[in-house]
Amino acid sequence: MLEIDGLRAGYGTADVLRGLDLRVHAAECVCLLGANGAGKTTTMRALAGLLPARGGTIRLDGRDVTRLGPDERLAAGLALVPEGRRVFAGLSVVENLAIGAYLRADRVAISRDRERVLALFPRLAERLSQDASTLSGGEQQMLAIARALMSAPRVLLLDEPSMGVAPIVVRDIFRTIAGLAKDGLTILLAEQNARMALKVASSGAVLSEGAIAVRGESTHLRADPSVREAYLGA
């Protein structure tokens, strides 16, 4: 579903990604691990079109989207939940959800999907008229995920969903991510909390110095001594 070949991207004159290769199959949940500064967020921004690729290709279900803008990639089915949530603070929960579906025209399907995401995140259903700025950090993260789901994505990109969120809420969010993966949504999850990420993902990849250093099934990565020492605290 998502093919990344030789991807290069960065800031200023420096490349952060130096030939990244990665495959994410349909209905697969892949976690992208790496130390701070390894390039996880740069990868997500480059995939979403927020950061131009300096080289390489990005294909979505066989279609080359490397030169498409963020809006065109979203229309093609590539939706990003950005690091730091980035909800529209001055708009209500229901308005944020509506913005998530702004490229869609089928009102019946949009209404159905709104009911679905509110069932996934019952707290949001209780706060529909509240401004997003009044929500807790965890609730804002729920809203950011729900907003992305309202675009009816083919691939969901999740960038550090546990960041700044209380541990008890992190468990709820990851339980929801696991449910989405079980339902067949293709997910690429960049996450600092490697232990939690490897529990919900079927496979993972470790990013180091702008390229994939290790790739394998989650069970194998959890047993890999180098991965355990670097990311699992064991």
The other form holds:
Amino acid sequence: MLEIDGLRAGYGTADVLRGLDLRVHAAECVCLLGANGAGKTTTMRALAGLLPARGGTIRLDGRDVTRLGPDERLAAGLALVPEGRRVFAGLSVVENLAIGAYLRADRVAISRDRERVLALFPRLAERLSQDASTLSGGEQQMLAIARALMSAPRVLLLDEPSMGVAPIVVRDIFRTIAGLAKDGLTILLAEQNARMALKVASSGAVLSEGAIAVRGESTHLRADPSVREAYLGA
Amino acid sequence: MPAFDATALIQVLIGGIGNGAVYGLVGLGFSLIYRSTGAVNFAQGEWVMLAGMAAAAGFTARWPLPVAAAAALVLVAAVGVLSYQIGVRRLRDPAPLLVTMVSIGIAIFTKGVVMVTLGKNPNGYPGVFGDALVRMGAVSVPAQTLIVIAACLAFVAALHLLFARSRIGLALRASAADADAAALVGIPVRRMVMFSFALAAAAGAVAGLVVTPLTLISYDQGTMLGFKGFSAAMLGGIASPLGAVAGGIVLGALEAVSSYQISSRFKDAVAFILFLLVLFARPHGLFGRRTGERV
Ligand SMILES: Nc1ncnc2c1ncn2[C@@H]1O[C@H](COP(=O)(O)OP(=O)(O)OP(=O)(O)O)[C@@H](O)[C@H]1O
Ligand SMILES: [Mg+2]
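Given the form predicted on its own above, what does the protein look like in the form predicted together with its partner chain?
The complete assembly is shown below, putting the previous chain first.
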């Protein structure tokens, strides 16, 4: 479904990604692991179209989206929940959800999806008119995911949903992500929290030195000595 | 100092609020562009002047006044869009300081073009009700002053509705809050910045159109109007459009009362003093409280 070949991207004169290859099949949940600064966020930004690809191709269902802007990629079905949540301050929860569906015109389907995401995150339903910036970290993360879901994506990119969120809430959020995956949503999940990520993802890839160093089934990665040492603290 | 005279003071205050409404509209323009780019748009005052001058030129050429005013409004909004194209769109990295610098160039250029094409003489046209006075008991004020206040309130109300209720208003607020996140929900962020320039120019144009019958306008009045508008925005918080309008009204009222009680020569100094007070009372200026992310 999502095919990334030889992706190069970076900042200034330096390339952070130097030929990244990755496949995410339909209805699959893949996690992208990597140390601090490995380039997970860079990958996600390049996939969403916020950072131009310097080389390589990104294909969605066979369609080349490498040169498309963020809005066109979203229209094609690729939605990113950015690192650090980035909910819209000054907009209420319900406005954040409404703006998530900015590119859609089907009112009936939009309001049905709003009910659906609010059922997924009941804590948001209790805070509809609250300014998004006054939500707790976990609630903001829920809102960021809900906002992305409001675009009715076919592939959901999640960049470090555990960041700055209390451990109990992280578990809640990961349970929801697992539920989305089970319902057949295609997911690419970038995480430093490898333990949690490998639990929800069916397979994983480790990003190191600008390319995928190790990849495999989650069970396989959990057993891999190098992965255990570097990312599972064992 | 004149003896205390409540009627005169109320008249002075209403006149001041009228001026303040103009400063507020100009400040609103500063605020809209600041929120979307992080820059201070030095051309804002020139847009006020351009609207008045263009409408006066149309009126002199015997166009019906509503037509001249509408044409001036459209012209100034177009100049706003053009300024975005030159001042932001073309820049590889539209950093706030760079956009601010380019706006100074645009301001000087606008002033020069108006001087050369429309001349150096003050120009104007009659107000909607001419020089009529409205009497409320012992107080009487020019009808046009009330038109100025009404125009300001109407513009603010329309803008408020736009921001609160419309899809594009929501997109404008989202873009100002976080440009990257806005791009991620599919908002064409650059077009939103362009739209902010058009709105800011329209705010300036409305101010220029309604104030010209009261004061006449000439090519060199834009700078002072811009400074007053900027002070208004600083006073109310430049990141807040409604704050800028409130700041303008406070500034106008204080100016009027101080020139009545002290000296009319003191009038223009009031904005400067308030401006400095804001800077001193908040060492980082009200900029430090910015809520908007630049694009
Ligand atoms: N805007 C930027 N300008 C310059 N360099 C950047 C920028 N953003 C990231 N980098 C650099 O790119 C490299 C990859 O960063 P990236 O944010 O993609 O890593 P990451 O894997 O997401 O890390 P983390 O787990 O800490 O989020 C780092 O060396 C970082 O310093
Ligand atoms: Mg990251």
